[in-house]
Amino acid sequence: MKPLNFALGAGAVALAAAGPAAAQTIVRVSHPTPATSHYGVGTQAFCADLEKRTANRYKCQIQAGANDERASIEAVQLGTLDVTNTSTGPVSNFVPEVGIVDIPFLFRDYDHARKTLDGPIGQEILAKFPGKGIIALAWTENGFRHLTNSKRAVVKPDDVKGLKVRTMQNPVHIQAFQSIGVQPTPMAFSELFTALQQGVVDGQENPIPVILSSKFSQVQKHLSLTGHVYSPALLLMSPALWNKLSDADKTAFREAAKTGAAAQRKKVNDDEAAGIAQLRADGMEVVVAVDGNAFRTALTPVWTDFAKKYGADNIRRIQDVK
């Protein structure tokens, strides 16, 4: 595990500023993505809201595109990270039940995940969480999950077969990219640049804001608005400053995380809205019209095993939402 590139050392630290009253907690964060990117907005919505929540008593600093989401969320259950913005992408390895929200082709829309993970489902799933050694403060969100690679369109299941893709270290995508003949290859977001510029890989599936974040335009040729996962995100905390707080600012923490999660949402609908445009303008070609019910056939068998690990009523439950 790579260590995070932080001089402070282990654990929050208090820094005397005036007085006792007018301590100072340093609150280290942590995020995968460039600054400008939507992780970026939704972890400075957070840190704000935080800061203003408590007059300052806690000030964040930030580590924008930090060396890898499960080495982040270890060093938040080892308290030597206070907060990460991650994907759900490694999180099912810390918290198995997480795995169900990334079925692919489980969430109609953005309205319907979001109604979903804000609603009591979502909630369930964050409680599960203190008993894995984190404190889940709130859903936030990557994006619907796209494919790009340096070889050719694709347009149904046959053309991504033989494909070596970079995937997150996740059980379920690497079962489904498996099942329709992909060549998934996890490796941490921070390498993936470069292995799409040597063509480690041939490949690499995001989310629009990712892509254009990231700037994948320069290393890949094609991009299919396949929107195969929904992706979520999570901030995440750790214990070790969560059981410091009290009530008062445990509740600071919460409500400053929705704020987050309410522009990093924001940033991803704007992405969005702008980014294939600009994606083309950059050079990909952009496949819009992506057979999904051939994907959804050909994803059938893994549909089923899902079901057994994750339990049908519950995938049912999810999509029942409306």
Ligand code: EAX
The other form holds:
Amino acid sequence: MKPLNFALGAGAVALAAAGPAAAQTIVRVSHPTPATSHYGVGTQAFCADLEKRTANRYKCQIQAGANDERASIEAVQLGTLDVTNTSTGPVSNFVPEVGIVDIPFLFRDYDHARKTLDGPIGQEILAKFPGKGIIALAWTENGFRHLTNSKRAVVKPDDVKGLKVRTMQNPVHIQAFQSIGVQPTPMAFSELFTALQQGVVDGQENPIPVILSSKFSQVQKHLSLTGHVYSPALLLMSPALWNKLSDADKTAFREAAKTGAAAQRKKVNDDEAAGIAQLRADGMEVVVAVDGNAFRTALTPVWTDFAKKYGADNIRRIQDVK
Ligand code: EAX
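Show the other one: the form predicted together with the ligand, since we just had the form predicted alone.
Once more the chain from above appears, this time first in line as the rest of the complex follows.
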């Protein structure tokens, strides 16, 4: 028997919809943190909306807690994974221009970041991905990053001098931390909990939703609300699957990605609102009154470098988003 020809017209489509279930494509999706985290909530919302929009012709298989974002991005590039929801942590190793959004103290607040990424600037950055063998569906969100450590309460830049802090495998972050006297130790997220537990590093930095969902309160005493950098995230897709999609299905994936992003950001908001009290209850000592201006000033020299690398005009354009 010949395979069903989907170009038969509306009648055939209606018949297929009324008849036995149409062929189903499994979409393999990963995200770094547990299912209950912001990434889990966002990914599940993406999948539910995709399945609904395509009448279940696409069905997700979600791998939660995949941990190693760099490996997930490589798998998406290779086509052994279809979609990953990842922070930009390792992304600039694949698409260098993305590094601009990883600059510390670039975004003023959540509104500024979300507006920039959903607007023309963010869309221009997404357009850089296909040239590197990756489809970027939408910006999701990890959140503003805060510093935790096992040694001391950090209020000002002097307090971090000499601390061994795990950073993401992100050139912008590594350079920024080095410039204020931190010993940055880049490593995959998958190794982080054990590294903190065994004292291989003194500290780490992540948004509240990650600190909560990864239970870092079990291995870190001090939390300082440094909010030193916004950590964007993305839903990235493999061209191997993307290139097989009809235009209508491409739209379904893109729209579902927006639904996922909205759910993920809402969960970030909720965790920001309730998370600090929870972390205190879990035994963390929280410094709220961090000297943010002193951290900003300490990072001024490295900003000069970033302006050279990414273009002062491009940075200004992001700062000017109101
Ligand atoms: O995306 O590696 C990190 O610290 C990330 O923030 C984490 O995997 C969530």
